[in-house]
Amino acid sequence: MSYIEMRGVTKIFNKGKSNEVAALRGVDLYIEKGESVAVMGVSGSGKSTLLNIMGTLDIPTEGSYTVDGVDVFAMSSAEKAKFRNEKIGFALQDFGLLDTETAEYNIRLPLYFTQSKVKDAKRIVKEIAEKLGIAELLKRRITQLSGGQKQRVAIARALICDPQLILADEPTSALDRTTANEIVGLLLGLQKEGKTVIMVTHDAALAARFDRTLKISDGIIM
C-alpha cells in the first residue's frame, strides 16, 4: 500500500444547481512516503481542490482517501482535526501568519492544539529557527518581515508538531527566483529527512527539481 491513495475522487460544488462544477473528475493518485511531488495546472484545474482534500479541509463528493493506511474520510470532524494538526503541515501562498503577531507566536500556536507541553514551545521554536535561517527574527512581528522570511516562518509553523505531511499550495508564487529556489530548497531539505512533500505550482523549472510532476487539467490527473 502507498503512503497516500485516493481512489476515484470526485469534488462536485454547488451539485445539482445551474452552476454546478466538477472540481475533480474521479482522480486516482499514488505517492510514496519520502518521496516529493510537484503539482501543476492552470488555474481552476482543480489543483487546490486537489490539495485542500489531502490536508483534509475539503472532503469530496465521491471516492477514498488513505494516508498511512488510515481512512480519512472515516474520521469524525474532531478526530480529522487532530489528524491535520499532528500529521500535516501546510504552506500557503499568502502565508497564513498573524501579521500583528511576532514571527515566533505564529511558529508555536499549532503547539497549542497538541499534547506538547508549552513549556517546551520555547525550544523546539528556538531549534526549528535556526534550521530555518530565522532565528534572529522571532521577536520582530509579521509586518516587519520579507516576503522570503514570512514564508519561512510560514514553513517552521508547518514544522512544529513534526508532521510526516507537507502540503505547499503555490508557496512561492509572490517571491522573486532567488528566494523561490531557496524556499524549494527548504522543502526538498525535509524529503531528505523523509518527509513527504507535495507542492502546487505554476513554475515549470520548480516543479522539476522534485522527484515526479502530476499535471491536472480540467479536474483530471494527465
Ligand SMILES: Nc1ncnc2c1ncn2[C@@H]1O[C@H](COP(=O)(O)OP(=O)(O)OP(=O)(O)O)[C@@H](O)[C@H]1O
Contents of the next structure:
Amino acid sequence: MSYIEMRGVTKIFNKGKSNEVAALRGVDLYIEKGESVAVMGVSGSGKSTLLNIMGTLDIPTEGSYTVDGVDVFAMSSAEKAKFRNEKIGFALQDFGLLDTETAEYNIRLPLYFTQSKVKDAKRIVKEIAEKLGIAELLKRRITQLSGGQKQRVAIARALICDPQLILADEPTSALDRTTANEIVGLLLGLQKEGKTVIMVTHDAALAARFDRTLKISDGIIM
Ligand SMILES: Nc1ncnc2c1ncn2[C@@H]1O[C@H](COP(=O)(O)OP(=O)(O)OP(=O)(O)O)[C@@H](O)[C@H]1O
Ligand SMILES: [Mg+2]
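Rather than the form predicted alone that you just supplied, could I have the structure of the form predicted in complex with the named molecule?
Up next: the whole complex, starting with the chain shown before.
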C-alpha cells in the first residue's frame, strides 16, 4: 500500500447548476513515503483543487483517499482538523501569513492549537527559525520582510508541528529565480529527513529537481 492513495477522485464545483465545473475528473494517484513530487499543468487544470483535497481543506464529490492507510474522507471535521494540524504542513503562494504580526507569532500559531507548553514552543520556534536561516528576523513584523523571507516564515510555520507531509502550492511564484531555487532546496532538504514533499509549480526547471512530475490536464492526471 502506498503512503498516499487516491482513487477515482472527482471534484465538481456548483454541481447541477449552470456554472458547474469539473475541476478533477477521476484522479488515481499513488505516492510513496519520502517521495518528492512536482505537480504541473496549465492554469485551471485542477492543481490547487488536488492539493486542497490532499490537504483535507476540501472534500471531493466522489472517490477515496487514504494517507498511511487511514481513510481521510471517513473522518469527522474535528478529526480532519487534528489530522491536518499534526500531519500536514502547507506552504502557499501568497504565504497566508498574518501581516501585522511578527514572524515569531506566525510561526508559533499552530502550536496554540496543540498541547505544547510555552517554554517548549519558544525553543521549537527558535530551532526551526535557525534551520531556515530566519532566526534574526523573528521579532520583525511580516510587512517588514522580503518575499523570500516571508516564504521562509511560512515554511517554518508549516514545519512547526513536524508534519510528515508537506504540500506546497506555487510557493515560489512570487520569488526571483535564485530565491525560488533556495526555497525548493529547503523543501527537498525536508525530503532528506524522510518527509513527503508535493509542490505545485509552473516552472519546469524547478519541477526537474523533484523525483517525478505529475502532469495534470483538464482535471485528469496524464
Ligand atoms: N471554489 C470554486 N468554485 C467554483 N469553481 C472553482 C472553485 N475553485 C476552483 N474552481 C474551478 O476549478 C478549476 C480548477 O481550478 P484550480 O484552482 O484547481 O486550478 P489550478 O490548476 O490550480 O490553476 P492555477 O494554475 O491558475 O492556480 C478551474 O476551472 C476553476 O475555475
Ligand atoms: Mg492553483
